[in-house]
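The data below hold one chain only, encoded as structure tokens and taken in the form predicted on its own.
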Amino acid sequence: MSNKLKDILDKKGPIKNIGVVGMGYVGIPAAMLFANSPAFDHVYGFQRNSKSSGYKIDMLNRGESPLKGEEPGLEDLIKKVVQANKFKCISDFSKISELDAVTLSIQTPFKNPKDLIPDFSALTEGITLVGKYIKEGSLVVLESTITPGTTNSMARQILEKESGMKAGVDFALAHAPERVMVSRLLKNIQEHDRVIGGIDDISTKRAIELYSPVLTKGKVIPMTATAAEVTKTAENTFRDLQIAAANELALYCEAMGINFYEVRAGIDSLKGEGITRAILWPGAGVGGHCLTKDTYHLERGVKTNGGKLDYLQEEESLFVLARHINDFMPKHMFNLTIAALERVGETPKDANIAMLGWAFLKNSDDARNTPSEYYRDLMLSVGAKVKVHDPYVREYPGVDISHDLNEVISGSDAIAIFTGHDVYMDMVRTANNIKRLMGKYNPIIIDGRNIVNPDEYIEAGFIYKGIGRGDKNSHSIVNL
């Protein structure tokens, strides 16, 4: 602990002024929130004017949201600080020199998650020009979700080399990770416990000073930066794990002839004192930024934190195991539509496939990492031709996104249901509509999201397959 940072910060006073930077779905809502708060004076949003993401700048500057899913209260709460003059985005960031706190939420991918080797260029980017303009007092905190160790290894080192100061003695240094979801993005920042992690306690104390005045449910858990890391990487690890074990299970229970949601019913009735159960429910995939990569950090993080690992020998992670389960969910969606195709003596060569979703998440435009894109190229590479409809999704490179949901699906052989939208939630409850629009004897329905009312589509002459749907998916087939 250092006595010349606690003078430097007592003489600064308050934490007043902040920047945030990236304007994305963690970024945006953050900076907001930060904005609407009494406590800070202003709020500038940094953003890189370039030709893929300049555009934002101006939207928010007219009080518009870049995000187009549902948000609720997000639209209204941009225009709101706006018009206060409270918050303004910008690509200057020499503008970080004027501030008392920066935070970064820039995305960590993995360029190839075998050899667990993260692409880091954006944020070590960030990080840099960051370094470049803050001053004696500042308070730097990464809220991006990084290997454990990061923030106080590689963050720390750019930082210090850029500002020519040291991490503890001249600024503040914290890793405060977002917890956040697509389409409630205002409500988890405020209600969710904030784990806030410095590199030393007056780097966490001043980092609760920065994220205290936005919650209104949720409570500051002070500790490590790396234990923060930690905990960020394993909360995501093990959702990612729990949605693994629906998914293996729903397969266990077609390969069984059972209906998983009857099982699930049933395991979920247990309920008594010491007694936990978290079956979550199986789907077509997993996709965003979070879950797809967050079980490689913190593999990464035992691997390049120095310490030995006792573990069973020879056998895989059971958090990497339960990635490729996920993963292999688009793959299983394409092998029930080649089955379906197969009932009626089809093959998918020429196939007409409506996909229905692009989006990995309902009612949200984000599509990062979508497993819609692993079942399209299967499809493509053998000899099938894919239409797409998502009501949300305006545009995703190489792909057509079509907005027309009736075009889309006139005159398909099958329908595969990617994302459980609203829309499609009304759609699916016509089959016989749905039927006429397709123009088949015999249609095919893949449900990937447990939407449609099985015994309603085999009536109306559907082949139907669903994800965990054992009990249907060798159902007679109805010759209307």
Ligand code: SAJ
Contents of the next structure:
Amino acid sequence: MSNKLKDILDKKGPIKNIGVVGMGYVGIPAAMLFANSPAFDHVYGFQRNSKSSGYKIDMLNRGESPLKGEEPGLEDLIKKVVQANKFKCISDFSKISELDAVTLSIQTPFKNPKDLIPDFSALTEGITLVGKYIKEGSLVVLESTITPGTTNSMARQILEKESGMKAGVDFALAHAPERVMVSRLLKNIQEHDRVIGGIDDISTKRAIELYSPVLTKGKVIPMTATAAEVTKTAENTFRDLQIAAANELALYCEAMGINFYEVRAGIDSLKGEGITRAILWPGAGVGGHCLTKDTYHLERGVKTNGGKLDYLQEEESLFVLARHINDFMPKHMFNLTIAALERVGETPKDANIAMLGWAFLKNSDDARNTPSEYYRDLMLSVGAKVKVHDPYVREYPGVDISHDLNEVISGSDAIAIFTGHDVYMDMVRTANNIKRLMGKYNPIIIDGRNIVNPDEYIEAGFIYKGIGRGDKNSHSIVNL
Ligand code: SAJ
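With the form predicted on its own done, generate the form predicted in complex with the named molecule in the same format.
Full assembly next; the chain just shown is listed first.
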């Protein structure tokens, strides 16, 4: 621990001016909460004026939110801090030289999960720009989810090279991973505990000063930078693993002709001292920017920054296997669709498929790594025609997304439900209307999110298939 940094920060005084690099699902709500806090004077949101996302700069400075899903409170908060001149979105990174603290919320996808090679190009560019302009006494915080060891190695090296200063001596450096979920961004930042890992205690302490004012229910959990990186990647890896376990059990239930949801309620009934149980939900797949890659960050961390790993030589990582099980689920939806078409003597060639849901998460417009894409590609590859409906997603490269549910369902042979948007809940009680719209004697419904009541659809003459519904998937066909 360097006393020099402590002296510099003591002389500099409290954090007043902040910069947030990356105006996305993580950066925008974080910047607004910093700006809305009386502890801080002003916040700059830094956004490259690129073709793909430059439009966000003017939108934010007009007090509008570029995020189109349900985000309670966000639009109002943006308006409030812009009108109060506490927030401005700019693309001039030289302004970083005037700031006390800078956070980075930049995507860290994987170029090739197989070889565990992450695509750190955007993150490296961001860190390089920050390193170029930080001054003595600045605090730099990585909020992006990163491979364990990144803060202390790659990030530190770039910042030191660009600034000519030393991390932990001339400036503070920490990792404070985001824990947000779309459709509840502000709430998650304020109410979830915040893991804060500095490269040293002074850096941790300075980062705690930054985040404490925006926490309402959440509390800070200090640790080392690498422990914070492992905490973040591992919590998503464990969630992915729990989902994979539910998916595998659901597949077993289908094979054994029983209802997963009955079994789940049964397992969940075992309560008592020390019995923890978190059986998550099976479904049409796992998407998003987090669970689909954080396992690979953890795997890369132990491979690139770990000592000798004592593990079963011939066995694959449990975590990677879980990834593969979850990546299989859209294929399982495809297999269920093919099996249902066969039940009515149809082949997929020229079958009209109505996909409901393109977003990876319900009530959001976020379609990153959506499981829906793999299914659509599989259906197209066997000659089917696929229409896609989503109430929130505006556009997606190479896919026409309709906001007109009736138009998508009309005349289709099969409906495949991929996202649990609330708007689809109305379908629960309208099997006959849906059937009329499809105009088929025995239309098909494949429920990937346990939305509809199977009996109601079966009685209306549908061929029903549902994830985990082994008790219904071989029902006798009702001919009305
Ligand atoms: N899913 C299931 N079954 C479930 C839960 C989710 O199939 O029981 C699917 C969803 O449909 C979705 C995907 O998994 O396609 C991811 O869903 P999610 O609810 O995990 O949403 P994320 O990825 O936005 O949020 C996760 C959260 N991580 C944990 O809860 C450990 C969130 O707290 C993180 O902030 C977020 O990743 C992130 O940004 O890392």
